[in-house]
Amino acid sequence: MCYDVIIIGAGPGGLTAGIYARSKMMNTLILEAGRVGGQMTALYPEKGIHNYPGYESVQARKLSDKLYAQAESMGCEVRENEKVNEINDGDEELIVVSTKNTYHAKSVVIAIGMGNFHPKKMGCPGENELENKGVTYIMPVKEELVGKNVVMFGGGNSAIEMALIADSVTDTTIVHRKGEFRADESNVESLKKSNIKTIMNANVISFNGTDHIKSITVDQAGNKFDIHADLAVINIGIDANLDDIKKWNLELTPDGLVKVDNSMSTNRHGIFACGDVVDYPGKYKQIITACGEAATAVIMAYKFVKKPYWA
């Protein structure tokens, strides 16, 4: 079988690409190296998302579930835990080689986000030793936070939004190494109105404890002190692993991302890309941006494959 389009990645961009592809009645296969949801469910499944149109607030996991359900209901074939290793040129087709199979497609849409990413670590003493012993990079469900002293690290939207969730059930502190947050102003305003204690311009010296975290030593402008903690949630970004795209003969930017034009076309015929893996002047990484780029990528793939008279 030769698919009209194979989509690599099943985060918000990849699932949206699948939805648009099926609206054009394209035979569609979505291959995901891990589990459906991408960064959204791997890093902050419990976080509320407040800037996705149509929802005043929606939990990241629930948004992923809805996108997945819609893609499947429209006839997308989705395969998890299947990593793509090669994208080769065939005779008027593309040959996609995964860890489990070889597929043929008339077009490909790359939507792998930041690849096989890992949460960034702070690199402080005690961090590795206490990981999964009170030090974590993914916030537990809200019910598990009750009665715990939660300390959040980070200055972006995800860190503040997760701190606000924790604050609804327990004592919460947020520590940031800068003097101001980089999060959206609306989130910063909500933080100011909350009971969350903020510690700014602070660097972590160590995470302390034996079998479980007990405290965190920080340095704030030369003043060193300990913060009691039952749970430390680190949300300072991710380390991308995009080694795969280096093997796919794609033109990359100096930052190692896929270079696309305003039609989401790459340098290879029939291969398009969208989401965090791509870069262009003015790029802004958001869920809604990835979804919009996905729609453009699929429409271009449709034109490439079907060659409608109006294209």
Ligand SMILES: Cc1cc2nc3c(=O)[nH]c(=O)nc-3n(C[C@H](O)[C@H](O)[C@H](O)COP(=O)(O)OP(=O)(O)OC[C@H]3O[C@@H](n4cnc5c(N)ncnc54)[C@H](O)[C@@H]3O)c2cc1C
The other form holds:
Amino acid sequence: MCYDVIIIGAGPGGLTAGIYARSKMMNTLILEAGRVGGQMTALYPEKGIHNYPGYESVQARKLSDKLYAQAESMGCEVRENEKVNEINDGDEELIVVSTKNTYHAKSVVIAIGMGNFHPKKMGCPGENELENKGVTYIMPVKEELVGKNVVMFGGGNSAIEMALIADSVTDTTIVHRKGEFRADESNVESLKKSNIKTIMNANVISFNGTDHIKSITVDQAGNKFDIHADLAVINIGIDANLDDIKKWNLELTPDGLVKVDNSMSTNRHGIFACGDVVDYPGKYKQIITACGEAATAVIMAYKFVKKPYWA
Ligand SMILES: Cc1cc2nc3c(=O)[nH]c(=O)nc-3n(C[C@H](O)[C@H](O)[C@H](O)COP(=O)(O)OP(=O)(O)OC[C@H]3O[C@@H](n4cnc5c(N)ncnc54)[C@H](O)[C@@H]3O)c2cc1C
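Beyond the form predicted alone, can we have the form predicted in complex with the named molecule?
Below, the chain from earlier opens the complete complex, with every other chain and molecule after it.
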């Protein structure tokens, strides 16, 4: 069996690529190293997404479910827990080697996002010891927050959006190491109107507690004090591990991302890429851009495989 296209990664980019490939009736396989949904399900399932057109607001895991359902209903074959390790050149096709199988494909779309990513750690005493004992990197469901003192760390959109969710049901504080937030103006405006307490220019000294977090010691311009906390949610970015693409003979940018032209073509024949894994001038890492690039990548894969008269 030789697939028309193998899509690597089932985040929003990969799932959208699958939807477009099936609308062109391409035999499509999506291989996903972990669970479907990418960063949406792995990092911020409870967060609302307010900038995906067509939804005023949609919870990340619900948007992921919708994309997955659409891809499956259109006939995409999706295999989870199957990481791709190699993409080799065959005689007339590409050979994709995963942790479980070897596949043949006429084209490949790489949509591995941030690769094997993990939330960034703060690196201070007590953090590792209290992980999952009140220190978390993924916001729990809203119902679990009720009546708790929630302390959120971070200064970007997601930290603020998660703090706003928490604020609707409980006492919430946001701690940021800088004097200003690095977030959309609309989020900063909503924060100002909320009951969320902000502690700016503050560094965390330690997370304190034995069986469970009790407090957090912070240093604000030399003034050290403790904040009572039942839950600390750390949202200071992600550590990406993109070692896989280094082995795939792709031309990379100085930042280690896949270099593509405006047709989402890589330097390798029949291999296209989209989403957070690619870079070009003006690139903006968002769900909508990953989806838009996926549409382009797939139409190019279609032209490459089917060679229609109009292409
Ligand atoms: C906390 C946070 C909040 C965000 N909020 C928003 C928001 O509100 N709106 C917005 O538009 N964007 C938001 N983003 C950005 C958005 O999540 C990303 O731009 C988007 O997920 C990129 O999609 P992707 O498909 O390129 O990659 P990902 O979502 O990273 O998916 C890639 C998938 O590929 C898989 N993979 C990796 N390596 C392999 C391999 N070798 N083999 C097989 N599979 C592999 C991964 O497991 C993953 O599932 C947010 C990001 C973060 C971190």
